[in-house]
Amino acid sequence: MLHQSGSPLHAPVLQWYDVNARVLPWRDPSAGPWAVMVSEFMLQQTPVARVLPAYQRWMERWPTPADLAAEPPGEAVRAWDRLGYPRRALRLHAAAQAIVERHGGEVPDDHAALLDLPGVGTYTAAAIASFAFGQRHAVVDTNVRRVLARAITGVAQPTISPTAADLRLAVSALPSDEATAARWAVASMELGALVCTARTPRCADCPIRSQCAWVLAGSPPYDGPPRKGQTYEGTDRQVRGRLLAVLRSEQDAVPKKALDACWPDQVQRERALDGLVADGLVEPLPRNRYRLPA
């Protein structure tokens, strides 16, 4: 594939991507915008290996937004299984309903219309517009931030949280041509996922190592604030996951005693259950029973 671009970073990254891109179902030309949208919701804070089986089951059951919108939201939560952060399932269900109501069941190609959908923020709107419709947008996830921080600004890691400066840098790095910009968005993200990784970057395999500001500076170590890894064991997130697992396993309402049995700490268990109810992930019923939202 011939690549035309203004930055010396573009051509080598795009050529690398042509050879090394992972074969993923939502990247297939026949997948369509809904497939891209589902994948983007699922991939938020969840690795590809965990997403793939859930994605396949989801698309087999709900190949269009209308198929999902016709089901109760609790079925979306049930199908989300153990992907984590299950509020994403409710938001995707609400987005599907909005697509049916506002856009005739078709994922809109307009960036502003995408941003107006439930659960779709700046990153997700840019990703759908770029990956599904080939538009020119800065798609800035952690991988892209890390690639640009090293290659252009010469630091080992980007800031812990995304900043306006990150977005400006990503916009400045975009190719001017729309189709090339869309390709660059996914290629730079893939480079960060496979080569320019956080802990052990494979600089010897990097197509831009000879131009990378960080490598040229001698790969100085990260000297910013401590980056704390996320814990899961013993947290309210784990308790919420246990409670939802009990509810997913039953089609009917579950008595409170069945939920009580899944976690020994009563105070933490009740706090987690209250949070699930407040988030709309669990519906309380008379006679001390609970179910996924209907």
Contents of the next structure:
Amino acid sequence: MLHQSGSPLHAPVLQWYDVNARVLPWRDPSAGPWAVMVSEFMLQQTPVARVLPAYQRWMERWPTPADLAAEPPGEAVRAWDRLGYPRRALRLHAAAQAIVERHGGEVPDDHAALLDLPGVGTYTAAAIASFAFGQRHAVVDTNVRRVLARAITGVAQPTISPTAADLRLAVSALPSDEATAARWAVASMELGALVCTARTPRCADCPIRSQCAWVLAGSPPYDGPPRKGQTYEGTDRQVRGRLLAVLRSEQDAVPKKALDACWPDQVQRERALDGLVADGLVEPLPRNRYRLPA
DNA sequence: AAGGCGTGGAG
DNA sequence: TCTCCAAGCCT
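Return the structure block for the form predicted together with the DNA; the form predicted on its own was the one displayed.
Below is the entire complex, every chain and molecule, led by the chain shown above.
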């Protein structure tokens, strides 16, 4: 397949993608926008390998936004299983309801309309518009930021959090042709996921190693501010995870006593439970009982 | 506008 | 073992 584009990076990356793209269910031409949207929610901070089984079950059970919207949010939280960040399940459910109410049950193809949906930020809106509808958008995730940081800026790692400069760089790297831009979006992301990885980049396998500013500079090590390691043991996050695991496993309401058993520190346990209730992930019932939201 | 928000695999 | 980190979003 021939590719025409303005940057010398485009052709090699697009050709590499033609050969090396992973076969993923949400990339199947028959998958549709809802499949893309579900996958994008699940892939926010969760690796592909762990998403796959949950995604398959989800799409089998809820093949359309209306199917999901018709069920209580707690079912979404339960089906989310252990993907992590279960607020995403709640937001996906709320987004499905908004799609039914505002868009006749069809995932909108408009970037602004997508951005208005719960749980859809700049990245996800661009990803859906590009992957599902073939539009020209800068789809800037951590993979793309890393690829551009190395190939163009010439540094080992991108900035810790996305910046306006990252977006400008991504926009400037975008092919002008719409279809090519959409292809570039997936391709450059896939390159970051498979070759231009954070830890040990496989530069020997990289289609643009001869043009990579970072490689040409001698692959200098990262010298930015230290990245803060996220501790997990003993945090409220861990407690929330344990509480929710109990509630997911039970079909009906659970007595508070059962929740008390999962964490020794009462103060922290109460705080975590209150937080879950405030987030809408847990519903308190009379007589000291709790359940996933109905 | 930093910091909160889960979970588990890989090196 | 332990550290890093994986297609972010929201407040």
